[in-house]
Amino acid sequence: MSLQPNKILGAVLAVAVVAFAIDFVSDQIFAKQEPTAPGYVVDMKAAPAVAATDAPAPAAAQADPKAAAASAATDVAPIADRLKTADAAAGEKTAKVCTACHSFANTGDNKVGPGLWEVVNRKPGSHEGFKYSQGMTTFGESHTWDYATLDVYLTNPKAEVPGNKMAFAGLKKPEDRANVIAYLRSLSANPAPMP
């Protein structure tokens, strides 16, 4: 008579024992108390009342990015007021994490994005030898990368042109965007006029 079966069934029931154990051990160490009063209460009626500031987006605006964009950028001085005590050398600091998809050169050169020499005053998704989203080809049909929407657009570019190929969440600060937008409009042998 073989006592294989025997040493099989002692070696599960031998696994088993061990993961009650553990089980058992780790349920006293790490004991779960539940706490007899809660830590702190809400008194709803004595809460203040809330700001004009903090008060939610209206409906439309949470139903439209572009609207939600557009009510933050009125607290926001106008991109020309900003672009008055802009420092290109800080845009071109905070533009590195551009040049992971974007060149900068006067050569013009695509990288995963199109070059963004000459880039104020240029139509959306008209770079040469660069293939453009279908969103960014119809955004250009009716923009140009003026002062104001190259503003809106690093705020949030997938709320301004959905559908384009940018990855890029966008840059919240103005005072960034403004630094960002005084390096690009240097990067032109004859930059655009200030506004």
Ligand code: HEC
Given for the second form:
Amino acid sequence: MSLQPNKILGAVLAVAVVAFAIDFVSDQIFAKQEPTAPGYVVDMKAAPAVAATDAPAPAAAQADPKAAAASAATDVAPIADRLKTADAAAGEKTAKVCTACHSFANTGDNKVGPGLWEVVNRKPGSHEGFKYSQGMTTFGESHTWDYATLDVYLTNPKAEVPGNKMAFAGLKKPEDRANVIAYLRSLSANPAPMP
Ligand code: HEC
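Show the same protein again, this time as the form predicted in complex with ligand HEC rather than the form predicted on its own.
What follows is the whole complex; the chain from before opens it.
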């Protein structure tokens, strides 16, 4: 009888043994370690809080500017009171977002937006050399950038001055606005009196 089938069976067994041996050895070398803690934790409670305070443009507020402005107007202390405890240095930090479009330098340079040196008590739409929107020019005919007007404008620029071209969602936190307005007040050789 032929030994051929036995040889084939032997070969198959040998391969199986070798494969098993490799598997066994590699398990020893590359021991698997299951992590005890997950790599990252998604904190569902923290996430909305961050979005509410730091998000530059909450979609809901943009979609309904009137409602946002109204709620800001009702349950917030007047700017005259908030300015008493405002922190101009903190305002300077918050106002970093403005520098994408505005210069605060006393040279009054215009960028995407008008220079904001001495903006407090200025007539809206009046800074030299800046091409304002029709909306801002019209607004300037009946307003002044006093503290209260700045407060409302910075809450929601689009709602306060229809047709103005400042592409900025607004500073939703009352104390952020007070700090920024205190900083704007300091941008002058002769800061306006406190309210
Ligand atoms: C994306 C660009 C942009 C950002 C960011 C921005 N602004 Fe403006 N801002 C403008 C433009 C453009 C105008 C002019 C609006 C017009 O003519 O309708 C303007 C106008 C103003 C005015 C009216 C000035 C005047 O001469 O009448 C004030 C005040 C102002 N911005 C304050 C701020 C403050 C404070 C911040 C930051 C919290 C800020 N802006 C962020 C673009 C910007």
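Here the structure is a predicted model, which is why all the values come from computation and not from measurement. Numbering follows the first chain given and starts at 1. Whichever C-alpha set is largest while still superposing within 1.5 Å between the two forms counts as the rigid core.
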(request) Return yes or no for A189: a CA shift of at least 2 Å between the two forms, with the rigid core superposed? (result) no
